[in-house]
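Shown next as structure tokens: one chain only, the form predicted alone.
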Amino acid sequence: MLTRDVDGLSNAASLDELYERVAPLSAMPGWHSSLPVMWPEPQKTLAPAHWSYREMKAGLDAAGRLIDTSIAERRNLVLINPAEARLATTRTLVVAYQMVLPGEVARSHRHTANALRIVIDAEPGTYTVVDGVGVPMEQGDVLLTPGMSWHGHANEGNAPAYWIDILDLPLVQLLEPMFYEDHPAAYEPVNRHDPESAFRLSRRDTFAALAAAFPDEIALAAPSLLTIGLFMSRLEPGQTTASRQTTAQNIYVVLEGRGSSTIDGTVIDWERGDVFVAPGWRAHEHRAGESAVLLRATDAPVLEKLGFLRQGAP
């Protein structure tokens, strides 16, 4: 075992000296840092990033082309922040685009990371398995896949499948509490089919809550992700929304429509398809250009659940 010399550490001369006998020791001097541990609010160190679901698909296509699902478990563009250079689109989420070609089959896995699909195109026939369901993926559906849930996607379709994956993957990494696990089978028998499984939100059932509700946005049920909050709401043609600042972390995917938001001063246009971030306490608004749906994902339970989640006054 290593002998510390305690005594002349305790007998240090001055300051120098302190800090000198203290660096071996992984410690610090907190009075001594110069970088500061807390501030008055939230640091925006995230930037306002939107990504074009035309973009998106053409890289997809050409991955299709060059890349199949034996060598590329998931094939997938995954969301960078461009303030960020890990895996992350938001501290606690990221986001990515995926695409499975017809009659391929994505191999199944496991993992402690929660997730959720948003489907953007796919024909009849393309479903993802959840601990042994079969679950239709059809244009608009939103599909839960909660964390260590085994889970695989296949397409018996006519035409490629597009989605969008929403994972607390950045959570989970910073957490530590991370699992994966390869399905002993590679691809996980399916053992029923299941169009009204809990873990399928129907397109035909959120948007007839969309219209009841409307102008309201609603709440997705989504118990089984605890740390991410599904919200939808309609917008008319020219309508603006309030102002909303929260100290919570926003993804927006543009399932229907057109038009533009305005983060933290930052203008970004959107289409079908799309994805948009606004950050953590970063003032946020959308005005339509022609009538659209959009679904928000957020870390906000998270926040809320350790007392962190705060609204602003913009």
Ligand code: GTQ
The other form holds:
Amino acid sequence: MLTRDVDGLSNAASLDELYERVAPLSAMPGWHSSLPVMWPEPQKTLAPAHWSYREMKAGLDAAGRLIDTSIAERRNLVLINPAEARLATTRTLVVAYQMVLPGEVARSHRHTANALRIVIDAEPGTYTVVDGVGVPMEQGDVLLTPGMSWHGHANEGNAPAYWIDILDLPLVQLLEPMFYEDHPAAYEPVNRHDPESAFRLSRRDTFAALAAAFPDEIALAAPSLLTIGLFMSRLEPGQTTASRQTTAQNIYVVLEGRGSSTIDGTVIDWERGDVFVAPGWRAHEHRAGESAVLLRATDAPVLEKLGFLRQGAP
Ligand code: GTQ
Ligand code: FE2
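Okay, that is the form predicted alone; can I get the form predicted together with this ligand now?
Full complex below, order starting with the chain above.
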């Protein structure tokens, strides 16, 4: 616009006139704003929360009767943080339970968001297809689908397959480098099957490493996954962990056993297949009721890279 009154603005005779003349320019005097700008420590805007596999499985079983994968690209139940009306479980990560029926195939697609899956219950014959390679999905396996790799799922077994998806989708939505494509063939042809794929962290390997490192938490090597860190720990019956408080988001998946966690004062009882979350700056600790294995997925690699990772006082 050529006719903006720059002279009128520079000659504003009062603060009120300055505010009035600046407003249409999509600018705001910082000293006059009532918008919060900074605060002394993280605001804990997201809630500690827990989802039960028993309930999510019941929901997926109903969905299995009511909709099939020719209509639903993914038959999933997305875990929405109770403090957020968005498709987000924590600030940066979204978690979902997904089920594929025997004989079913879920179409292939690819997207910027990185994804991983943790298999809760699956019979032999369940696999994910990553860039044309069939990768078996067995109970306790972790499967990686790095951003922009083609992926679809199939179940040639005899029972429904249930797993948990974790994606960095809220982070991609925030930063906006989002791309998504359906596979041109809809169902990507499977060229070969590879149980040793680098995209499969098998239960056999991770549990062996876990046993060797006990009682320490182990890091799962997933170099293709830049935004999500994966860790696993075993807790013996009655064992309580040290308290953890971090600016990173932490998602926990119960691979074995039962127990409870206290997350910033909220007590959560969990069992195998459950998911619970400790959002940023929520101090939390776990206690196993029976021998338990927890998988922890965290956005700490992102915060670390940016210089934003910080731990609370122990
Ligand atoms: O399996 O490709 O739960 O793209 C959400 C988005 C699963 C998947 C989800 C996805 C997928
Ligand atoms: Fe996907």
